[in-house]
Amino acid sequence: MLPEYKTSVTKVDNADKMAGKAIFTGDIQMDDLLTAVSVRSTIAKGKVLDIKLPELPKGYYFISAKDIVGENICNIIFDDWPIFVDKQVNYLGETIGLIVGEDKGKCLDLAAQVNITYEEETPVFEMVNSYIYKEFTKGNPELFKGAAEIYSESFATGYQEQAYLETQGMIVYFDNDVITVKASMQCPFYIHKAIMRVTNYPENKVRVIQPAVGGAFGGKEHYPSLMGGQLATALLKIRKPIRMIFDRPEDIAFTTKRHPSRTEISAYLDKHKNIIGLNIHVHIDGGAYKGCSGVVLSRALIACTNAYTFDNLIVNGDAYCTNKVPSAAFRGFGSPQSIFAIELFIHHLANHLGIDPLELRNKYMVKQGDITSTNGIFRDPIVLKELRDKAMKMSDYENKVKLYSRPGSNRGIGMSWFLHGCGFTGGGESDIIKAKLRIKKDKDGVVTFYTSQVDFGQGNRTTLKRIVVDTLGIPEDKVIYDAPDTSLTLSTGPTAASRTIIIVGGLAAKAAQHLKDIWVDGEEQEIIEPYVAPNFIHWDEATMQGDAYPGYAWGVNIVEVSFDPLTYQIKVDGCWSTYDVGHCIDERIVVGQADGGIVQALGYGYLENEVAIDGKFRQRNLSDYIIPTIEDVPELETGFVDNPFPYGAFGAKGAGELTFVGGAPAIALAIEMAIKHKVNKVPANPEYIMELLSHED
């Protein structure tokens, strides 16, 4: 029997999706609609000397850098990623051009006949060339010189594929001389700005409209800007509607992934086994272009001490340039990599010192009033102990630890606890995003509000609408909230970084309350609500010092596994989670996020293995890139501790990314107990376990 969620309502898009009526990018039909396919580089690094095209039939076109009328730059954060290769190739599969025509099969045949002559150069596939470096300190690291002992370890995480249901897809067309875009995306205004830059079109001549979107997880935050620049260039030349939709092998092979990482941690200990402080260095593989790697690195560094407080820190990190597909956003945005490392490190350190790991972890657990890693303050109540105790009771953790620690048990149970900062780092919200929400009332009392938040399955349209309905206290059918359209919507920022509910939801509640306060029946009224950061937020980006986030969400994951010593396979037998997401506005939606997040995290921890050899991914589809299925997932038990956040709508905080970040360390620690051997990287798949057990410590 399904649980009853007293706070929940039916999702606004439920009926259309259940009936198969939702219109995705691939469902859109237009007269004279053409198809685009990519012509990609076949080398990882080198110069393009010559491009020879086959004879193109009438109505078929080749689009390249020569056709760009504006700047050949994909508008992200840094100006280093070209829309099309001009002369220099920097990764295998980089887009050199498009073949556009009526028949996709014919376009693919023509693309395969394009003959490109290169001057090959020596590519770099290892993390040796840093293109972004960040650092900060806390306390007095000079005290490290008096340490009685230094304990060090290194941890690694691999690529992870977003594996969204709907692959990357986009359609562009002219509507009264306005470049109009519909796409599977997360950030309409990112695409909007990218197309303006490539085409030199003014703001009012570019329009981005969100259709139904089948999943994203960060993978559709930046890559659609690249596609938008390519297709808009083709549109200017051909003047007919054009659609490009990747098949699964192309999507896996050439779109952005989670950054692989290596994290090195050293603990400086006094003679009483107390931790004086930590020295942490995080390395991430950014791929061929910087993209958002600087921001991912920042979050990884800020989260590197996780839900622990240490008085003295040296923290630094590098993002490396390699001749591989660029890495970019993925649920958690850098924190899963560093939280995996610190959770296992503390556990291993305790074992090294002969201390119960739970005792050591409890000793340094963060509490309200503590100083953050970047010298901010944890100002709000922290209910991590309650989350821990509730999860341990749900799972019978202590008894199972005693039972499974025995030799030959082949079973294990692991626990992680974790935090996740809500919103963009530091001054990102107030200085860069500068969100503004628009809400209007007509003479009949019908209220329409506008945001740029994309609902790609997580329930944003339902939850944000509910905030406005409940604040105004009017019937649901009197409130209209449609999918984003940049011709109508002011930018409330990207749908990313666990910011939708805490930032945009907060704006929606404030705007609705302001409208309620001035409500006059029979009159048209409008409110423009700008985001104003809490006055306690002070952040120095150059030194990475201050309050990194307006608030934090918290969680505990416990995972139980069994190990087959014949096949080296791991089976997940149980999974229990507790979360503080402030107050659950719609509990069923939050549970959906929690279930999806932990399953995706378990895959990251023990199944999903994407390997690039000489810049080429060995895995090309969902038959050889294995993600968890229903057969791999036990019944999931999820609980919450209500801890309303004063700056969130109805006390809510972010939930989407939080529910991912603790899964990998929890399952890795469970696997450690089952195989009686340390784990230092994920995925801890059978091949890695076999390698571990074939060598002595």
The other form holds:
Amino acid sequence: MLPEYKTSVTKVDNADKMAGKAIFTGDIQMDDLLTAVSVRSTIAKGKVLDIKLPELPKGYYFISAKDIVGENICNIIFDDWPIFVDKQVNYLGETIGLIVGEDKGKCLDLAAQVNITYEEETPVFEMVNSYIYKEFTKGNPELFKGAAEIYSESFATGYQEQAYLETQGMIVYFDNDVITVKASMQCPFYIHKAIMRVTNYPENKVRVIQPAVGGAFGGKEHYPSLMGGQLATALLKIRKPIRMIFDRPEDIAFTTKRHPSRTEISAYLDKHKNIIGLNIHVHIDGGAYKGCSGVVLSRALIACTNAYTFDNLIVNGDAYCTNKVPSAAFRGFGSPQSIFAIELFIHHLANHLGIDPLELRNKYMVKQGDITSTNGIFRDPIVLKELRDKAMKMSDYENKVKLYSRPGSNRGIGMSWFLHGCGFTGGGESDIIKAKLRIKKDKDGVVTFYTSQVDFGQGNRTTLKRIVVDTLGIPEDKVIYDAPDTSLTLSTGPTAASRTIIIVGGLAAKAAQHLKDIWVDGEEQEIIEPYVAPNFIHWDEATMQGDAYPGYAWGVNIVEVSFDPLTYQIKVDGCWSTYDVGHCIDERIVVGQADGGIVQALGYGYLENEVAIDGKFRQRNLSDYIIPTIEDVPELETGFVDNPFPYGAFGAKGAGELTFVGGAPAIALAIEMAIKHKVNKVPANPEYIMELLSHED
Amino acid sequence: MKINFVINKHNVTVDVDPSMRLLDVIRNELHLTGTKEGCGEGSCGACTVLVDNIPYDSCLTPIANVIGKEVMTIEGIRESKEYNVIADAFAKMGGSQCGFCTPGMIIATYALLQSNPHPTDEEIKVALSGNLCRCTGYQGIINSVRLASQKGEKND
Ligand code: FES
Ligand code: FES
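Next up, the form predicted together with its partner chain in place of the form predicted on its own?
Time for the whole complex; same chain goes first.
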């Protein structure tokens, strides 16, 4: 049976994308376009003593830290990541310079001949040097002293590659005297800011325009700022258009990925097997530079009790400096790591106590009015019970649990439930992002509005436009909404944190409504609408106390697998999901997010293995970094429970990341049932399963 | 070396190294940018084209291998009436998100439905197993191929 999407409209970018007419960064044609390739460090830590260049033919250039006009800094929250290595190398493959010239093959040859002398230092690859620490408590942890029993476990998650199908790429050129950038990106204004700082150019002399973007998932949130700084430096010196596109091995080896993690959880139990409280410590591997690791850590910690309420908590987290590629944003942003840990922990604890896991989970399930991990309040109606019941029914969960739990069965079914806070953590929206949206109308009643939101496949260009069209109640062809261009739009913030629809969509609806209110035919009118956070939100970043998010989206994933005891292979046989994303504005688009999110998450849970040995990733390309293919995916069934959110556009909440966070625990629990052994790590791949089962004999 | 072949029903001659990848000839010499590069080593299918009606990874195909043959890229396929049925199905079923895998997916679908107008789900999966998509989770793509197959039937 094929689905019917009654609430959906044709996506604005469909026709071009299917016909191969959409222009991605690599497709842009330009005269005199030069190519840049990177010269990278061949050690993980040490000092650069000397750089010997081969003879550069005419028209070939070496660009390095020495050429930077402004500051050699790529700010990603902190000022610690240099655009080019100056003296100190902190990870293998860090960019020392660029070779720029006409022919890519020649550039690569020349880059390989650059001879760098180092004074090597001892690198650190393990999580031992913490560079960010956070902590908070809830309730009265003193009560832990009276515990009758303490139950502890530790969980680990690996690296994950975003594996967007289009690799990182960027073009820079002068348009008159304006540095102009087109790139595969998520956040035009991040690049804009990075380039201003590196070149000392003023705001109006740097322009960032979004071409078609082939997937991002967090991986193009920060990294393009670094490329922007490098290429803009080259542009100032060479003054010709330059393009840099990574091939897949380069993208895998040297761009940011999901933070590996280890999470320790202890439950303090009274003599009636009630949980007095939990002590949770999350460790994440941040890599060579802090970047956004502090924010990732915050989200991991805030989400560490997931959709459960515990009255007493001690929560700690560390991000560690290691001499590896910096870890950064990836769909879920820290919460997949800690939610994996708590979901498995509750299950294991129930088994330990001899209680039905579902019963234990139900007992602590979050209800409206409960206090969050950071002493905020779950204010809005929570429909998690309905989501759970619906998913259990769709999957025939209870019968399958009975059947597959029997000895000898090689099948398993696992369920996770979870929440995702929408928008930036804490005061991020009102204190840091400060989104402003511009909407204007011309004399003929044609409305144009601008955002800095990038559509890299999610469908937000279609939905944001629709929000404005429906609010104004005018025909679709009377509204113009194009991809971001920093010379036209004010910043409505980055395309990240599942904030696009809930925050920017809400802002667009408000702006359109204001325009409608003052609408006068035949006149030019313009409104600049600033984001105002709901006034009940209070957050203290220093103590991590208060309401971490304006709203929460919720979900349940159920995954069914079978296990081949001869090959240790896992096959996914079924996958059912239910979500509360507030109100679905466009069901086809949201289902698209749901399907794409869960499949990435299943990959994270059992397939996608990325291992660094001495700072070097063992996986080179998509032939050894395995992501799910169409043959790995069962029929995906998705349902929704409508629960309109009062502060978003048309009741919508965020959907982008929610669909990722529950997949790994669901499949890990299914695998546990199938292999009849506890799982404490993802990916639960054949090697890990073999290791688990070999200990049994 | 001068190399002669047919691209999208037009004869062309290019003067390139015979070991050059078909993908580079298509993109850089003929400026047909609908064919994409996702991995450069035969793992992703973003570079899929038809050579004498059979899908090939153009990143693994030296140009010398297509001498005298008929190559079809998305720019050629999109002129066919079958394309309209497939593209319409992809739009209705959410078969495309970022669009980077999409030309390759559409070509693989086109080739499948040409040789097997009513594939089973298993046959769809086998035919598209060389084409990676990181956005859709494949459900929208499977549904698109199912719908295109049904629609094609009505047109027969
Ligand atoms: S680019 Fe040819 S298969 Fe990936
Ligand atoms: S739609 Fe993005 S990779 Fe398939």
